[in-house]
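There is one chain below, alone, in structure tokens, taken in the form predicted on its own.
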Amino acid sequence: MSCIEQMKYTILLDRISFKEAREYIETNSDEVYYVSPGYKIFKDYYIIGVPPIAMGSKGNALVFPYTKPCHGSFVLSIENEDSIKEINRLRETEKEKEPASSKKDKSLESSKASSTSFLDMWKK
């Protein structure tokens, strides 16, 4: 398909901000995943927006923000065979991120330790 508008979709919200789209998806989805701008869905479509970009699933429907230049941002829901594949791909991507997130926690702990030693320097 050459355009997302050729797919059967449901508009859940229209003409909203990126933040409103994220909040809606976080509140109204069974599962929520975060992607970077430029994340590709349905083989041909790129998600654009201000990170973190939330994408969700509700049953077998993929819920995601869609920005159309000059018209604003929308939250769309698509339920078909391709949406199930996309949800599974998001789940797999999330599993790959888990070790990285645990590394982030460790780096935050080490940064906290260095700030304490910095304060100790000034006490002397």
The other form holds:
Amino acid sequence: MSCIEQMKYTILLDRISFKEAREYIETNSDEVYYVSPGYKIFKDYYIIGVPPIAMGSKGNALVFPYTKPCHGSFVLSIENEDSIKEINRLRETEKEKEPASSKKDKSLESSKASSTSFLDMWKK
Amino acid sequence: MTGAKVLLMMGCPEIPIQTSIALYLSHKLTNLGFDVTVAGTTAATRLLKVSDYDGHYAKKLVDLDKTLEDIIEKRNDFDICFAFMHNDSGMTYAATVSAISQARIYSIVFGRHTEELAQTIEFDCEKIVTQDVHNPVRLKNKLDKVMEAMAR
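Got the form predicted on its own; could you also share the form predicted together with the partner chain?
Below: every chain and molecule of the assembly, starting with the one above.
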């Protein structure tokens, strides 16, 4: 059992496909970042997913996909001190990837742009 | 390929043929000289453990999430992975292995919604698809051909 199941979390969507989880995060988050499968959050949870994996922030909450073999994918939201750290880490990683670009704030930039660039990178 | 490390990755054991095919594959591949590890959820591994209590057919039985963690942390990896999938989660786990491991992937797509599920696979793999739930023979026959090619 990962630490996620012992944390206080909110289920935003349950028993859906991974694609639906990605679309929900892209549509309903303030900021969207993309990570590779196996990205580690909250000390011991390695994200399971089909790349590109969308991770979102909504205020101080981290919004992310969580997949269980027998129950499908979920979209979870966790808001605590650690979620703020995780969001900051995603922002820092994004800055390192694209030092010249602005942040992926949905009001400024479409999340699709990031998705496309990640997919292109993935195919190389 | 003798001695190559093979991972059999079981998903949710809701569809009955998964357990028998996993035992069959493990036994046949071991006899061909492959180093076979069977990974699964708690329920899937318990089904296998009870069916093969003394580990005659599945010699290495491990936890699925721990196995992925070991691959991600580069403590372990495999040359070949057979990924069982009958739902979107199974496909999602296989996509994860495809991204984190150097293993060649064989996607075993079975169950009730095989065509739709097989179409969602975007990663590089060989697909073995049969729309079977209770009768493992058709899938066994297809896997025999795959193993025949692997043994060459």
